[in-house]
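A single chain, nothing else alongside it, follows as structure tokens in the form predicted on its own.
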Amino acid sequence: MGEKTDVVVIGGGYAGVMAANRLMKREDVAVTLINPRPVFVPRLRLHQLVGATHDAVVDYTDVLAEGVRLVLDSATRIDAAERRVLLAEAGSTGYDHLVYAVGSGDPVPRVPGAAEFAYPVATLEAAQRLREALFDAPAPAAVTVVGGGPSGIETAAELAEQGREVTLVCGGDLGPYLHPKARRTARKYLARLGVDLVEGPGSAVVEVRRDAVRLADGRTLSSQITIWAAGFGVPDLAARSGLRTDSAGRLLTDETLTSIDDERIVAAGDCSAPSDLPFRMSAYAAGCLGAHAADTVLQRIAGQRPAPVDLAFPAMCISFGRNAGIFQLGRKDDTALPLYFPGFAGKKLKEAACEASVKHLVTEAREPGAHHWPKDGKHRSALLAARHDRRAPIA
């Protein structure tokens, strides 16, 4: 029997675990997953961790394929020339192919005072710190959630349902992806929970203080606990390793998810920027991109030409506490339809989506290659063509 091909996956989130499991399709591939935490974190549950309604952790033994080697360590640099990953504690490990799936995390806020006085919520450790701070704070303490996207909405709703005095500052429109009809329903649900909603022009936070936030329109809102749920941050591992990234730090790839600098490196999930046109960040997209990244590696090992990524977004969903939700249907080009499931149906569909995000990993672990996803077929190619035309030189 010949030597096995070594594939290293950096990152144990939705994309990394999906990729590692799918790579087990070939018996002549040895897969190593590098991750600093000993548990898988279903990030769709972090707002529930903050609200103490879910632990937001799953044992890797439950989601990782048997035979995948798990290394609990942090990657500090990728030496592409030598095909090695340098680790914080255990030296380094070599690879024949590398899947870059480091994900995203807490942003580095540029707003004065946010880094000092606001609690981020995008990682397990950040959510745990916030939960402890809320536990220590008196129930009447004013809580301000900054960010009108799904993370901000869900965190605000979760806390308001527990009787907290919550203000949600959107910095623009509430739920920008939602169709206007669904957005009206979202406002109704938040009002029912007692959330004080601040949105529209002038609602951007321009300063965070120890006990208040200041808005662009000059208003100052009292805030004993400020939660920062706006934006995202991407680990700078690719940039530190000399690999080209987009302006946000995501690894630049072609449409097969292969690094534009090295065909032995593919990227998946929130940290990838195919053709400098990244997909919307989500657990759904991360799982699909992780599967496609694995397919790209497997095709290269087999001497085949990798296929371009093809991914449609059929829906997105938001929970409003434990009793209501909105399941927003979408077109394949990731724009909202005027169709959505509200209330109890929306809640059940949201919960099903959260459970499915983990079940897909479990299924792939048991049957590598089982994961399939909706295809787009035309919208992304049209976007790429339009961008090419805009960049074409004028004769």
Ligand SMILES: Cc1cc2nc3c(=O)[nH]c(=O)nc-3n(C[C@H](O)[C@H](O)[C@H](O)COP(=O)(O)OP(=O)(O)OC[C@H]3O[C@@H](n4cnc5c(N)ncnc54)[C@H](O)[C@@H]3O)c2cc1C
Second form
Amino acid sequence: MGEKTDVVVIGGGYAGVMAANRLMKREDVAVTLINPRPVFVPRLRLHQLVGATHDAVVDYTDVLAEGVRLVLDSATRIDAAERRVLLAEAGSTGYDHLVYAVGSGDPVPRVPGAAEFAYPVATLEAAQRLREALFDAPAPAAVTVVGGGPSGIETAAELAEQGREVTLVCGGDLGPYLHPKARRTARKYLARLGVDLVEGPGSAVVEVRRDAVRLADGRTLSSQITIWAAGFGVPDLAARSGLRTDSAGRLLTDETLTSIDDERIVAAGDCSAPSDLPFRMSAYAAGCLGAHAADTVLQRIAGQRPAPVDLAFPAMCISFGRNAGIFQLGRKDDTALPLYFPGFAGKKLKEAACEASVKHLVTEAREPGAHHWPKDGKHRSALLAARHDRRAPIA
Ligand SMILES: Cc1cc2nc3c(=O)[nH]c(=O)nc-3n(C[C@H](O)[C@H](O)[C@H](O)COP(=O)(O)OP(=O)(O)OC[C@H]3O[C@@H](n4cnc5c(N)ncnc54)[C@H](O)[C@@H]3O)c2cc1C
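Can you return the structure of this protein in the form predicted in complex with this ligand rather than the form predicted on its own?
Once more the chain from above appears, this time first in line as the rest of the complex follows.
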């Protein structure tokens, strides 16, 4: 038997695990997964970790295909010319192909005082720190959640359900993705849980202090614990390695998910920006992109031309504590329809989606190549064509 092709996957989240498992389709491929923690983190449960209703960890032995070599370390630089990944602890490792799947994490807030006084929630360690801080704070302590998107809403709801005094500061609209009808339902659920909602253009936080937040409209809200849930940040590994990224730091790729700088590097999940038109950051997209990235590598190894990525978003879902949810149906181009499942049905569907995000990894581990996802077919190519036309020089 000849030498194996070495594929290194950086990042053991939804995208990296899916890619690593799928790559096991070929027996002549050796797959190494680099991740700093010995456990898989289903990040979509981190608000539950904060609210103490889930521990948000899964053993890698449950989700990773047998035969994938797990290296507990952090990549510090990619040397594309030498085809090596430099590691924080244990030297470096060489590759024939590389999957870049470092995901996202806590943003670096530019608002004065936020980095110093606000607790982020987007990584396991951050969520654990926040949980400890809440544990030490008396129950009536004022808690302010900054961010009106899904993770802010879910964190606020989870804590209010635990009896906390929560204010959700949206910095704009509540749940910008939601259809207006679903948004009204969201307001109702938050009110029922006792969450004070601060919405609208004046609600942007302009300063975080030790015991308060200041808003753009001049109001100051007392806050013993401030939680920063206003978006995710992306690791700067690609940029640090001299690879081109978008303005947020996501690796720029073509539609096959191949780096525009290096055919040996593909990207998937929250850290990827295909055609500078990234998909919505989500566990759902990360799994699908991880599978597609693996297919691109496998096609290259087989001497075939990789296919462009095709992915439709059927829905977006938000939990409101443990008893209600909104399952917002979407169009294939990832915009909201006027249709959604509220209440108990919404909660059940949201829970099913959370479970499915891990089940897909388990299935792929047992049967590499099994993961299929809904395809879009036309919207993305139309979007790309429209952008191309806009950028075309005027004759
Ligand atoms: C509170 C909360 C609620 C959410 N709810 C939902 C939801 O309902 N639905 C949904 O679809 N999405 C949800 N998300 C978003 C979702 O979790 C992310 O979009 C998803 O985790 C992205 O997957 P990924 O594989 O790209 O990256 P990640 O899951 O972030 O995994 C990346 C991995 O790479 C590792 N890594 C990073 N840098 C390095 C390095 N230098 N070397 C080695 N390893 C590295 C990280 O430690 C991590 O293990 C939620 C997120 C949060 C925080």
